[in-house]
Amino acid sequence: MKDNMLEYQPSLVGKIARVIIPFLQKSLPTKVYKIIYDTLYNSYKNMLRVGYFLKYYFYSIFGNKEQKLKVKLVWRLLKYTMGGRKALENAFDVVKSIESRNIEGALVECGVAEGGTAAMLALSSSILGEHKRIKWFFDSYEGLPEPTMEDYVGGKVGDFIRPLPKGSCLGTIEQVSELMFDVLNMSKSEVNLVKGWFQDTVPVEKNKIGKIAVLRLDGDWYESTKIPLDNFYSQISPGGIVIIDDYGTCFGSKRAVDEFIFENKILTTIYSDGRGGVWFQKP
């Protein structure tokens, strides 16, 4: 696939937000900006949820069971994700693929934030799959670290809607625990929440995980993408899938993936998720 087909193509709402949000952040006191941003973003997600609510009833009449399940889960989990509806849809589609092909292994996400896409991986697998899979969800649970020199191109770290300073994309372990175990009633024996920076946690925990069916990376920066790839790729089952949430939006994330594929001579095709993320299958 050509690179221009993988470029980030924001929606009209996204294009408008890319102008307004940075302006508001520079112009307003931090607390006021946060209140306005959260209000606008939650209103947007609620609008999307109304759309999926209507889709659910449409597919109840005209769609198949999997279409109905997909829109139902997106509707349910939109309020818990920062990645948006297409990230949730992509997570569902990837799980559907590995379950239909009986690919062996765990579900792993590095970069959990508020837990929405992790929940989609877990829920869709439990419904579509014949066997239980162990889930491993890694995050600092303190937000993003600072980018490094490998993340910069022309003085910028990416092409995204809002600035991402240290601490952005924060979801606490308490929030994610509540979602997984209280709201969704997942078994604590099947879900592992690993707190800490990837360089400290991933090398330590990788041998406990064994084979991996899906590896979803949403760490934004070069190191946050490179560390999981270096440590986990060899454990991915043939036919397993890697999702890179930030490939089209964060320069360092794309660089880490491109370098890894080139250096390891991986013959695969990179597919767009329609919003800036990508996925590829392990040969």
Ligand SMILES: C[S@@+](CC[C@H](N)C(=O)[O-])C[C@H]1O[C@@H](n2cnc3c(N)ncnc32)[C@H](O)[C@@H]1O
Second form
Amino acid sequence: MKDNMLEYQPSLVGKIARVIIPFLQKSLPTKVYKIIYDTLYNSYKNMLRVGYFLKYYFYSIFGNKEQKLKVKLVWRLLKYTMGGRKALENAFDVVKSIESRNIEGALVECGVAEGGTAAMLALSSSILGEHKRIKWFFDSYEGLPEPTMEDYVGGKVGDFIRPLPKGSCLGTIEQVSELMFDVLNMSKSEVNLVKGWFQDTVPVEKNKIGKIAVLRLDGDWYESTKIPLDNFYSQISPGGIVIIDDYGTCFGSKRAVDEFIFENKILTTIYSDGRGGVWFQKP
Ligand SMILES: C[S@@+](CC[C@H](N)C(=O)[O-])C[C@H]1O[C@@H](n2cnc3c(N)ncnc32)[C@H](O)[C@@H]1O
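Pass me the form predicted together with the ligand as well; I've looked at the form predicted alone already.
Every component of the complex follows; first up is the chain already shown.
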């Protein structure tokens, strides 16, 4: 079963960016375009962060402890994620749900980039949870691979603000190590950063992971969604949650999820995160 909000609903800023960014990319030299893109993107993120900073003070007076914690973590982690504020908020809500129901297992993300949503999973669990959970963060740490033919619909791979060539969405393992261990002071015994293509790493590491409480899929493409689903789903505890960040924006990711749910006759409801990402609970 699916709720009826699963299609990607870009915000007003997203709609404007979809017109302006491709125009700038076509008309400007690459270096100039990159400087302008980075400046616009960083200003947008800083603006959002100011909003969360103000919300934090609002919730300090009028909100409850969890609302305050959530906006504080979003404010702190926004600069490390490509997923944006709703992806972070959704990661927080999902962790809150598995912690409140005591669902057993590790936290796994496939598609980490600079580590923002992975850090949200880890931090919110260590603050809200009673027991420590082991975290597994898989990425090439070299950016995206090429899409395959299963990703294409009508000559396009998805609905993006800008094209995603091989190597894009790059976060290096050094950046993520710095974030996890130096900035956030997480314990090295609890966080595993696994470098390499999912095709090679996921089947090899899966037996070390054991039960999984949250599986967050953010690899954009068909293969990058299908491989972790095929390998990890049986390890997810009943009541555990699968998040698919790219369901509404990447055609191949949606296809991999729909095929998996259909072929495995999984009776569940897919919920929207409000911007194109979705999540469902394992029955
Ligand atoms: C959109 S980014 C992830 C964003 C991230 N979750 C965040 O919070 O910003 C997609 C990531 O998936 C990784 N990726 C995609 N397919 C992969 C594959 N087959 N093997 C390894 N990494 C892959 C890319 O390297 C990239 O870092």
